[in-house]
Amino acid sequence: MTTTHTTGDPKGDGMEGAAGLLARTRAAVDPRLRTTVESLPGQVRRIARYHFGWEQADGTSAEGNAGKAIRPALVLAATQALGGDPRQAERAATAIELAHNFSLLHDDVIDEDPTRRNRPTAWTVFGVPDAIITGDAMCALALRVLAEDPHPASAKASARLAACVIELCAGQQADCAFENRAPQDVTIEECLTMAEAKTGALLGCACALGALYAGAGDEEVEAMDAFGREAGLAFQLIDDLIGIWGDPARTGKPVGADLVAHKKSLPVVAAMASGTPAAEELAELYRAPAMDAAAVRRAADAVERAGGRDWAQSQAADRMARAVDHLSRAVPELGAADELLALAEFVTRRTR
């Protein structure tokens, strides 16, 4: 994909566009979701803002990381597109940054990560129990969100939000369901399917609001989605290679984190699918029961000798084309939606 669009900052390309709309989406957004998170009970409020990095485990305030905020971005920036007032789609932002730290709350207890954003997992500092219960909360708070907003979209808003919600709760189970598998036995297209429900259908979900938050028709809406999806797609495909092949130091993870625990994500289903000499060094490396850093390193040369690494990265330009397809049937004339080029061309050039 050629990105040669801006985002209406003639001093920056793409990716320091898509770093200005992440900055001030997250100064429009923060302060409604602290607001919003105050009404949480108790222990449950203690846990997430934590986890949001706005307080220390003993309670102390913390300048911490809150996270890049690519989706509700998405959100006010397909509002914008679409002809419609940013600022009224805020609370729609609000309720997708909502819905995606749930996910991540109970990504990383059935995950067993110990950190994320360079500071330890809320379930290591406060317990399997209560970082679940968090997240549960936290994603009936997003659709109550909703449901209080007295726009005119926000009905449809929230049933889309929740329709997502269990798709995005398919696609976990299906992506636990795979540990359960030989790695030779998972097919790309099940991963692909897969990786559509846990990552894209959230995306398409923040463009899909955004659509309707600023009027737009039921073409435009489902354009929207289909542009999100795809993006999705390429999003975990850039992220499955920074399990790999990030660098901890920004990645705040282990380093080739995902190799550790096994997965089988994309890169390494493509390389297993190879039959490749390579593909066979990495299906056995993978029955091991564990890892040492030096097995890392050689599950991480097999997957790059495979293909693999080639593969995914191949994907996710191709995802993106794709992704523009879409964008083009709701914004014919795509300069009215250059932050949303600007936030594709992040995704898939971003490192962490």
Contents of the next structure:
Number of protein chains: 2
Amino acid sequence: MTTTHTTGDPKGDGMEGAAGLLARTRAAVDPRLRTTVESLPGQVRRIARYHFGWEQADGTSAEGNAGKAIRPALVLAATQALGGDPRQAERAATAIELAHNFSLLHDDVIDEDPTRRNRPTAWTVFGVPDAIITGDAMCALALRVLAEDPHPASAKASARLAACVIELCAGQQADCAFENRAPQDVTIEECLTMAEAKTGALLGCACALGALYAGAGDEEVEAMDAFGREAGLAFQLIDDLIGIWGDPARTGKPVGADLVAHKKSLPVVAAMASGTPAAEELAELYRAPAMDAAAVRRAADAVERAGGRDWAQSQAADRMARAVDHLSRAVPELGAADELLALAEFVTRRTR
Amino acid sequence: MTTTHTTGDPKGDGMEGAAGLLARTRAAVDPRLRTTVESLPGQVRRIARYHFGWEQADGTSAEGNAGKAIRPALVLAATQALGGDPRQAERAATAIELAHNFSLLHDDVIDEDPTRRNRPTAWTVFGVPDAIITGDAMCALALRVLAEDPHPASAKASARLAACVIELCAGQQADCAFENRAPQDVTIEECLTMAEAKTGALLGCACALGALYAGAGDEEVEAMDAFGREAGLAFQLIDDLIGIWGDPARTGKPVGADLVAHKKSLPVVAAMASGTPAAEELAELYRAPAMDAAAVRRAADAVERAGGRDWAQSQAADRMARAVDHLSRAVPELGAADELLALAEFVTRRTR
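The form predicted together with a further copy of the same chain is what I want next, because the block you gave corresponds to the form predicted on its own; please supply it.
Complete assembly follows, chain above in first position.
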């Protein structure tokens, strides 16, 4: 049994298994996702179609790149792991995917991000007002899909997803607030809490909804939520490492992208908090309004010397170990949870 | 029985009855609304408190002016009219008030409105990102309150409110789109559809939720929704008349405010569509980037000569008559619906 992203996969099928599951999830959920989005009114529907990559800005049809379907795959795999029928949980998987994309639409507006999935973001094409409105409608649609689901888990799932959206908001708000503070003033604890709210909460909610749709009891639902949260934190830590040392050819991000953007990512905040000379060097580089290529290399080196890289890697390993512990509370015979484990490894192994 | 805002109130207690009901609604719903808002995280909670007028921007306590509570009063009055216990519907009333305030927060961002209820809008105080995020959290909170309600009507009410939020989005989107079109190109039908989505839908939803919480059947619920929608349209028509001819001392709006803002309100669009010489005169005034006081008077006069004022008044009367027809389908003995009628008259009598 593999427990961290740095450990090998003895079965040798983790990546293949996850990739296959993600492809099957897209195939199972996309038709329902498209039908659901079609229920949106007029221009809002058009912007949603564009955001999902199904349509060009001019309304002609597009290849489609709606993302990796990790969250809906977690829903279906969690249902499966707890002995439920994943087909019964497809509405819940659709709702989770809609909630995720609502948050992307609004995050892009708030962060003024120009691109998403290699295309111009919706707000750059349709304007800020329409992007806000489309996000609002997509959030309400996510909750409508659950509320209209005749499945007995629907009410609990609705309440849980609504609470999760509120936590996503808290995470996004904290992220924005960090941008206005000196990097040394942001503590690791604050940063981890923010990452849990912004990334962990929705992955946890996806797993919890899957458990609810399998008819699981409260303890199993909470254990599955905790599994998803910890796996989500591991995912964020790895993502932050990629943001500094990632291979641009594999990740699509330039080397040191997060440093150039002065992002207070987890390895950076850990390095700043180390009290080492390298921490002061890094803080100095962050005080400058811009970094050239040499400064970016020096900053990455400073994060490493200050222990930020090692810390993030061991934190990610630790979080994955905790995730598996939680999972084993919900699914004592972990063999039944092989899909969930494959997914967790898939999202936390992207540096290799 | 009075059916329009231009007819007298034979009982002589319509306004007093409505004012009393609104005061009682505030007293009944506010404690729950405050407790619910307290469940929001950190900064989001603070911005929500500010928006409701409970706190100043610096966090000190404020007098509080959370609006007139028309929508929650409709919920409670609808429950009462259909023989239910309004106390059982207080969560639903709270949810409706949260959904309304979510839409206000985002509308203020989108329309760049500087003031709301005589105070600086949240986005001007806390910035656009935090105002968007707080609106998102408030929308999710509205749906969470319903989803967590153990009342048997909760699931249907959640689905209905989620659908209503989507319709609000459609209305707001249409309103934004109209701003970018020449006034003559916007048809009356489009404008009425927009007003129904932006104003009527939530009033209809409030009445429908009240009916659901009284255990009413589908037909009564739909009739109550239709009552609220038509009353909402009448309300919007009157509001648009006030925006041109309202008494600034009573309404807080300057005379001709909507004309100065080049707003494509219902009387203006009706006037433009009249094909009269006054319509052309009005279109000419709207083509100018700004209007001085004399131009505003000429524009108001042109709307009147083109028939826009009479049209809006007779439409409002017509909509109120339809509203009462729908209400009588849900509550055949209209005496039981006196509170709903008083509320409908209250919101459509403000020109006198």
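What you are looking at is a predicted structure, and each value in this text was computed from that prediction instead of being measured. We call the rigid core whatever largest set of C-alpha positions still superposes within 1.5 Å between the two forms. Positions refer to the first chain, counted from 1.
Comparing the forms between these two forms on their rigid core, the Cα displacement of residue 100 stays under 2 Å. Superposition on the rigid core between these two forms places the CA atom of residue 194 less than 2 Å from its counterpart. Superposition of the core reveals a Cα shift of 2 Å or more for residue 307 between these two forms.
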